[in-house]
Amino acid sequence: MNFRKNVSTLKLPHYKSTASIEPVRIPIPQEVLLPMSPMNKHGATNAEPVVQAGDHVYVGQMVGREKDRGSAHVHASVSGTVKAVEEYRMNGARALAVRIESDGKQEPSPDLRIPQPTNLDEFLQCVRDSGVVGLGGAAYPVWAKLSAAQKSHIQTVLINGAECEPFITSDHRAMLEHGDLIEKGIELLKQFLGSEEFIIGIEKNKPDAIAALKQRFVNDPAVKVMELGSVYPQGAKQVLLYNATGKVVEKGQRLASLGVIIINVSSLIKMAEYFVTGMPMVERIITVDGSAVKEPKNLIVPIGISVKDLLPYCGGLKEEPGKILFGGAMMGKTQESLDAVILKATNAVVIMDRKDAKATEPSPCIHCGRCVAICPLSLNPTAFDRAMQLEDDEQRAALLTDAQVKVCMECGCCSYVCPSHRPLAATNSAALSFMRSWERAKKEGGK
């Protein structure tokens, strides 16, 4: 990879119309549906339901148990009765889900306790019990990320407050509302990971958050609040690492080998909240915005609420939606309907009207090289496109491997700058999905 002085140069319109809007907690919905997957992504590992229809559950009670490092515990976000354990479809992927009818009482589980760890192993188990995952979109369990400290000394913790995607302001608001929990989270990581340096990276389009956190940590030399350029994708692992520390993580290399871990700021807040209250992750701040939304807002919502049930608190829709996204306009995942439910990794719901959602017809590639020039990792998306046109799986896999498709972070920069409006990001995603399937088939065939 050939890194430049600044690993990204793409300037995007911010559309951060909700940046000054404090999050509002909405009333408890009549029901929630809790998928056993923390995000709607192919290849995610699902938890296993531990309740059945007819069971009474309390807020914070475990309803899904993790299976491995790729999954996380799922907890009831409302108190009430389990109506069904059913299949839920998430953009082609399927997962079991627990449907709970609320009793309106929001009674917390009597088994909840404020954690009191005394060593690293106990601390990691507590984080595991919290069910907190990466809330910037990846949804990787936080305890699994922090467990790198069991093998490597983590000198630097890079806290990702960049929030570079258009529309989304949920992390921004979390930094303004919960500076105390950021401080608590850093104290915990100092105590149990033994880290000496904490860098909070925030794009300069959030001056109020930068000022507030600088003031909070003015007397703590271990914490640096770093103002970063407002470029996309500033929040991506490789980009943030380089721009904040000057370090480069190579293909296949773990961040921990550099003595660094990166944690999303909302993930840090939710982790700290568990150690203060004993309540696992059952709710989160989300941004609701887009050209079809009447009153864009930041809301505090229970995990598992449907989009249609939260829209009344944003004034409803101006017109029929043309596109529904979980996440921002660049990397957000399209949803099939307003019945889609908020997952742990859902940081925003962006609903476009039909005009804004209308795709431009692609034309043949003009070989301008803009997609290669803008790629933060110096990849060649046109090579992925050529490979995906091959019918022979072995040849396709060989070409994709040579072109380093697995390094692609699916940021969408290539599609954004393409003058021919080619769906390069979608092709990259399909190529990554193909490689996962191909490698799985090879592994199973070799057994």
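Numbering follows the first chain given and starts at 1. In this text, all values refer to a predicted model and were calculated from it rather than measured experimentally. So that the term is clear: the rigid core is the largest set of C-alpha atoms that superpose within 1.5 Å between two forms. Compared with the form predicted together with the partner chain:
R422 shows a C-alpha shift below 2 Å between the two forms [criterion: core-superposed Cα displacement of 2 Å]. Once both forms are fitted on their rigid core, the CA atom of F434 lies 2 Å or more apart between the two forms.
Core-superposed comparison between the two forms: the Cα of L400 travels 2 Å or more.
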Contents of the next structure:
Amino acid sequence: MNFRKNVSTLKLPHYKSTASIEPVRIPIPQEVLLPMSPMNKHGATNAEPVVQAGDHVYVGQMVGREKDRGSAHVHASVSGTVKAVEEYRMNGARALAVRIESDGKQEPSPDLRIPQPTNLDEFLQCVRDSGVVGLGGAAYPVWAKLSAAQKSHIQTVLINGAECEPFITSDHRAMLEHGDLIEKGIELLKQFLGSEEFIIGIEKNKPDAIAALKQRFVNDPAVKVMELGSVYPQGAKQVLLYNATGKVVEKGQRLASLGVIIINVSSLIKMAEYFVTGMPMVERIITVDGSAVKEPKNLIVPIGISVKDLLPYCGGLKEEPGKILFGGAMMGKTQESLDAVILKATNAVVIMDRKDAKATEPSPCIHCGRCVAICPLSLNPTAFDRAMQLEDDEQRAALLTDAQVKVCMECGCCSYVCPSHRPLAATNSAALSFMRSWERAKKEGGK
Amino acid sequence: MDRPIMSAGPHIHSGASGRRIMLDVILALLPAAVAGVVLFGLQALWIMLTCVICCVASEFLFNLCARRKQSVGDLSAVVTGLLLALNLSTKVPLWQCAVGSVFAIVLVKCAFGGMGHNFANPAITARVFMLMAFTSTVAGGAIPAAVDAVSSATPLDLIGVEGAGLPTIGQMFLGLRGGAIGETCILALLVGFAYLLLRRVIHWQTPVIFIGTVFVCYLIATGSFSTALYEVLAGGLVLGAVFMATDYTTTPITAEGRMLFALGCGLITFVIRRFCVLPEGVSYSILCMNILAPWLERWTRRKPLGGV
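Since we've got the form predicted alone here, give me the form predicted together with the partner chain too.
Following is the full complex, with the preceding chain placed first.
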């Protein structure tokens, strides 16, 4: 049975006070630290450093080379001297990182050329050279995503400008300021992927961006600017796909097999920028907000700058940080200290004061059904919660499989609405990693 | 200096709490409680106080003896006590009320693990237990002080008895009839229902489907609109449908499951009232459906987006 028309229904407070403020380019910091991982998540594959301490580097020069489809090239975001290649710890994962001391000149690499691809393969190679990854959070290299076009025809490109997370306005600002690059990006995809339909999905809490893009593409019938409801998680892959096209990626299917790819609007802009300037991804717009930040705003910062170094441009902090988040208030990842550095996929830094950061003690589930009603994927989070309380691994795995935990995308709606303050989303992640190790153990045991 | 907190998302919360939900239910029950005191006199108040105090005290003592974390602060014991009292008439002696309260909290709720773990509604199960243990006082209802000439039996006992002096539909709506403390004043119950809807504590579907099913069944069985309406206003139907069939813990977690639950309650109530010797069927119907709830939950599972 499915009575539901709209899959996402959660109305969140927006906290998007920075939406009306133009991003400010900050002066180049004295040093940057460039981790070989594009994101702050355990399990992402890393690039390999190709410079050594003492080397001189230019802006846009490659300092880390990709190892496989999951990693992306890393380029120097400042010109100067490599101080060290060291280990950087992020959320339990470790990655090598290149520390560069800026010489203040910001000299671009003399090797940079404006790319002139003539076919799909060359185009993909150029995107690969740009080092652009999915900037919505997943940080999957954009070229790898686009390479689906080598196998199947991509009829529709869904451009994700939903930006449903509270606090974040970096995509919003990018859409307002880089309409020309969105146009350029669409031209490139039309030319090389042969896609016929482009849907730019934007939540209706960004009427200025919707109006500006509608105006820009008024004469292009292939581009449709779609106004989406301001409901979380509107920007999640499965939700956006369903709400924008009515399609669903069924179990075992890939998005590309439906003839669709979804690309974050900022990723598209960064990709297009490379084809205009020849400069790989070395900087980005980020939103700096949260109750502990004195002057929340959007900044244009070099990749690899530490939070500490960018805070002075937001008026500093009101008090000691209670919680430091990379990303929004729903799916953002907590950071250990202000020394954490901005990565390619870091779209926001949210620093909460101690009062906001404090969590409420969970109490037993009262079976109210709010999590079941709100889950955009129609899962039952209480079933995962119950399963994780079981001691027996076999039983637990059976229950989790039955409840289809693998469908969960960890959006956090269940935790948000739970009156018993149960950490359902965290339990779901734990359940997902339990299932991964369980299956691995089973596979090995079977051999 | 404290280190920043490390935790999994989400990092904001809706602000909903179990305690607030329970408080809302208590507030929604207040009109019916006040109406009960107005209609049946101060004895109604003593019964309510006895039940609430005994429920809270027995939960407190149980937690103490079982070395469980103290849970009386969640207010759910207050709700159980109040609901049980509203389901009893002023004929019931206070000591029986106390026994019923202890039964509800200790045997039906705490023995199964406390809030959220009981499979049957504590107030309803206690009422059914009392109906069997103390049949002479619990069966039937007391007569409101404001009513003089109506017979001592409740309207449900009288339906079908030739020439019995039944209260009018208007009197039924205001509660001028025999019955339990909180079940007679339909107006007060509807005010509580509206409040719960406004606070989004419950959905409209369960009460409306439950009451609607009873109404439609009677309409078909008797062909009389007024009889069907009378049946809906009589007994504990509105109280049960609004406050007991919407209990979170003992009903299915899915929206569709809850609709089936309400439908089942309505059908069983109709069958008991019409074809069994018992005059009232609301409590039994909810109790039966409580047992079926886990199955309804399974049968109404949705296919997840991207799942099977």
